[in-house]
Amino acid sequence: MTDENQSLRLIEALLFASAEPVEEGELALRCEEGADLDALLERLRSIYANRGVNLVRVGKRWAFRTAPDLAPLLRTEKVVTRKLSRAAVETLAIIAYHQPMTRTEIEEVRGVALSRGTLDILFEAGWVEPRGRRRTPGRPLTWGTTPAFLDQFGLEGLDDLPGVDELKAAGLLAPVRPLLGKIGPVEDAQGAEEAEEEDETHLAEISPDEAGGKAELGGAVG
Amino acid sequence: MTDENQSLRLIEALLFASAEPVEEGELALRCEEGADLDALLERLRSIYANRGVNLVRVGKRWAFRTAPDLAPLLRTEKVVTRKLSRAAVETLAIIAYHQPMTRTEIEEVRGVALSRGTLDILFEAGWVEPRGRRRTPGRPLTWGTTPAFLDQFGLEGLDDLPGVDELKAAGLLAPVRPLLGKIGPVEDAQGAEEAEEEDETHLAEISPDEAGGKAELGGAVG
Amino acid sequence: MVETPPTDEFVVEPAGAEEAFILDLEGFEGPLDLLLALARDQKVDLTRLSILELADQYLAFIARARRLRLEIAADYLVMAAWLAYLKSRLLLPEPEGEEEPSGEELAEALAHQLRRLEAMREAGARLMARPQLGRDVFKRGAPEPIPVVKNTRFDISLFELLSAYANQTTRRQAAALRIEPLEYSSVEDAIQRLTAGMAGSIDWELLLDFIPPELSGGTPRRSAIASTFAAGLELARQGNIELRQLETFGPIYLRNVKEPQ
């Protein structure tokens, strides 16, 4: 009996210390002459069956492994804080204010094509979700914000989003600069920068010369 | 009860999964709120006490290790035992029992200059490490042992060092006072430097020339 | 030719009985080690060691080494000098009122140092005799890495969201163009107006009656007159109407062309 226990202990130690699963033949070599290896391994397996570590058979080899049900608890969760790209922030804002919006509509509002990952990131973050399809040709998918979006920004509802007038009052909306003799999108530094970082194609461009004549800014904002 | 068993399994798995000792703090983080970690570890230790693998405490860390009595059966050909020099063994023991110790203090205990590589070898092995500076003139660096040292020699802590209590009782671990003055290293630059800085009374001095004959460094040769 | 290093100068050819002695000297790790070895020869407990006897043995050892003109490290010579001094302190009566430690105290200090070195030596041996990791005791051979799951959290405040929207809106406003309605009335408009107005008429009509009455004077009205006149010419060219002016700068009339009979 003591011999058997000693064999059991040896197998235990061998399997523990080995970098690879150990072959049965290898274990047999180390055991006492005439030891019933199969019986020993079965006993060891049952001893560890309900423990945090289990004895598992891998083909003709054996190894200790942490219990599979503990995997979620063994995992270390690490929160990585990242900044959203400007394109993503803008897209999120546009969806929030104008939902439901199709991708094309977002692009029309922004005046630039949406780069590949932008909607994906917002979807993965759990802030936007599909909202059914538009009943127009091609039946494009529309997007809206989620409850998690409201949570993130501490909003009780979409009504809590300040309106354009309130944004203006808060000084967030820059006063519109009158354009004299110049028509078309103003190439401000910000805009230029963004076009670069996003590598987006401008869908529509108006050349000032072509438009000709006198123009004023159309002030209507949704 | 199930919760406790689950905590036990989790600790078991965590410790089993790691080759290196795991800090108690780390384990506490993973346990259920309010779990008695000490009790859990003690229970786990007793469960494994007679197995081929034991749970051992290494300072404030815990690890599974093969049972020491199985050593002859587990020892493999491939284990290369680097034999430490006599000087290195003594130096390690002096640091372990007296820490923190400056190089000069080690030399005083041994009565001979430390040859260049001796501390390096111990440092490289990861068994000793610098422990800040002594607040004496010259601010000499002190050395102490590492957690890896405890792990290497299967010690639970410094209290577990063999014979430490008897040595303490015999007054052999008291701070090193260079009563004999400048005995030992004479030509070692560092030794000389530190001897100067320390406010020692030189009980006897003899110049190498006076002593006659040719002098060389009484170097401890590993 | 390589010059003989000066150290060789003192090396004595080992001969006979002396050989072991030379090897012994090389084997010692400093004077304290040598003292410890000599003390062991006394075969007594280090606590009952005769320091005087030990000092004699050490001095005799060094004397023999010097007689053989062996290389002797300075450490050993320093110790020899110190032991000679200690011996004199032990043998001569203690001077009165000295602040220096007594001979006994010095002897005890040396004995303590020897005991301490021996203790450390034994401790080192006991440490090495312990089961060592990687030699006698083994760690987990196949550690299982604890997976680290990265949870990305985007860092964005309501302020950032709103300013992004505001910026975007500002840009959109800048991009959306609305051309102001022209002040000039077009010929095409006038043609439509004339055609509509003349429908069903059978008599001469005054051209100026077809100018939109809401137009104030000045450029808009003059532009409207011009375009309406041009429209009349165009319709006449097409053969739909006839034009008539009775005198220079007189009023212009127009009438539908009668259906050819």
Contents of the next structure:
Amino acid sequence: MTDENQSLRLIEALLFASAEPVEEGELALRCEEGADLDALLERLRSIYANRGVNLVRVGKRWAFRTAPDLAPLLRTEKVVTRKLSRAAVETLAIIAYHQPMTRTEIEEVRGVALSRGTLDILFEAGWVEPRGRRRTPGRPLTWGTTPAFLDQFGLEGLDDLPGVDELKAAGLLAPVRPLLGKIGPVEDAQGAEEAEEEDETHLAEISPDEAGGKAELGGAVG
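Form predicted on its own structure, per the form predicted together with another copy of the chain context:
All you get below is the one chain by itself.
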């Protein structure tokens, strides 16, 4: 075996064994004295040009990388189940049982200010949607549940939501404050993307988790 082939095999082994791109200087130190490193690297690159992995240059470093055309075939998608935060679960339950509800009405039932992110999570999950605006000062936006909400929790309709007796038996019935304001009529929604105009108070302690996957409808209200 010639010195050139030996150096080529050594470079190949070094690059395969390294988790990070290898500097040209380090490769040169491992090769036989007088070896043409540039020529060796170009030769090795041509050998792997049509293989599943390619030799690529990163600045003055070299590394083997997956062939670009194969990257989509190697991608693995995995659904990660995440639980909703307590605030999100309570908000979803309040909307389900009292819809259509405005943000202020939800806050009055919960007794605490509602973080903007909580409704955003439920909206992005496809479980709640705008239902129109109250014909009251400020015309606040109202929210209701969607068909996706029914599908998520295995319900044929809102009539299938557990009643007061069932919630008490399951220990899920929590005391709630009565609505402080008078609920006015609702106008037709202008679309799910219409911006909400009400002011809100952000609470630092409310930090809802990212929605997704299956969730349990606990902490429902009567």
